[in-house]
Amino acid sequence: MTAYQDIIEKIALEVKPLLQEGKVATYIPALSRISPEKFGMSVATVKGELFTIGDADEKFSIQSISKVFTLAMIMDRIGDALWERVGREASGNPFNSLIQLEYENGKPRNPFINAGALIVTDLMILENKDPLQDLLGFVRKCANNPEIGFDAEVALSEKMTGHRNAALASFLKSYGNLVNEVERVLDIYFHQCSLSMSCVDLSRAFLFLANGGTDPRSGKMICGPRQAKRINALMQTCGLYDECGEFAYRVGLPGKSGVGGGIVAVMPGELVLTVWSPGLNPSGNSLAGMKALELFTTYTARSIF
């Protein structure tokens, strides 16, 4: 649909305005010194149809939008035995919420909030002998880009920072739901989070999920159909924090944000879209992206419902 150019064009007109009113995650240094004028939206449709505009190839810090290809990995690994330490429940809480995992002794309730990420992080460790290694040929692969990287700066900036993980992460040792050391699983977890990604890596990268769990370029299997069902599920109803209801009430797709202003969306059997506009609201999705994937669904007029 060679339209979707004209629409992302027309709603990067629209968002613009927007872009002042988001706050950027001042909490990680190095990504408070990010531009909040930026603005990146890209579209890859099954097809192999590309379309983009703003600063669509420019990477950023894709965050919590790691957490999909973690899952990904190890759905594909150990299967229905992650739900043994991991619920499957939207939180209703702040990703990082101490209070709830105390409230439930010490299991989180679904693998996006940071510390049910926490436990993916450590079932990485345990079923890879160099998870780090294998998670960045696994995203590589995904968005057949070799050239994907990890920030340095952005993962030594969030070990500085990240005390709240850590206490999640001591949190959830205390409970017996952690096995390697706690310093082991930040170092990883804060690696994946600094994943430096551009829209069109992301589009591109999510393929498989709009494909039943096949690259549509490649015609390899990247996940199994049933799991790529159940991630795009676990997108719906945790995949926007806090903010799930409101992603599906106004744009209507499975999506998963990160705190560097990254929003990835799936329209299964159709495309990937993703938007990244620094400023984020008061529950940490991109403020303008929001916005611009709901004008998406709206122009359009397709979303799962």
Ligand code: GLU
Contents of the next structure:
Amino acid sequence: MTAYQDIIEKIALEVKPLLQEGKVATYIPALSRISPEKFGMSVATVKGELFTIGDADEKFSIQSISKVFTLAMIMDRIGDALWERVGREASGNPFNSLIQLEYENGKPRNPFINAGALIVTDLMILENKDPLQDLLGFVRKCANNPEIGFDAEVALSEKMTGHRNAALASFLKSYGNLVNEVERVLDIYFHQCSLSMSCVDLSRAFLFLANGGTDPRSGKMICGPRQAKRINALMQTCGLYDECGEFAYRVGLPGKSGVGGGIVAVMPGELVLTVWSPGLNPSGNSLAGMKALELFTTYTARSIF
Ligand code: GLU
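Other form of same protein, the form predicted together with the named molecule, not the form predicted on its own:
Once more the chain from above appears, this time first in line as the rest of the complex follows.
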């Protein structure tokens, strides 16, 4: 049991020299103020154990990791109808690319690139009277933490500078693939991205995906086993921007990253691993975080492959 603790302690030391190598996201001004020295990691097992190192309890902006929560909610609500509006193939393109959307006539490749996530947000508005409150309720339930909230400063900061997302939403609208007004969709989207959670919150919140859709602590079903399998498959193929192949090769687990520097990885049947290190590589993934996860699956000799 203490083996995981020893391993993450060793990893934290090993990745320390890499913390300065990544670049903190600057296109969202509120994120640019975060110190690249931050590093946290947590492992939550389906048996109820928790192992942490560094800044694992400090809250950060989860950004695109929130796309897993909204996807889980919408898949549960509308099932396969989702796939009429968004695909489920790897994009092989940057997360905020406009080019592919034009080639493919306004149908985003998958729900984890920004264009696809905007479709999911559009559906959240159609399906929920109060989408943000419902999302918050869902995330708090998954993490078993009623304190989780949005970071209004981050949401506002992105609203002021999120011109590319505004372009994507308008583009979707021009193809008839956005039902609600662009402003409304963007407002909800920026808030969902601003969810503020720690590594420990995220490891706990994703445990249902390591346990066939059921929270192993409460025994409550969050989604059915089939949906859990599908969400893990989508994370594996689409969760790391245009580095899904690299992540599969080096880490070998389904995962989801965000430009706040967080990455969550799921080892089905066993555990959830979350790392936070704000310095990003050119694809927008945490540079030291990728290395930390790679070292974890190397030292434990575990992966889904
Ligand atoms: N809010 C960010 C954006 O839309 C999320 C990007 C990310 O974490 O991938 O640009």
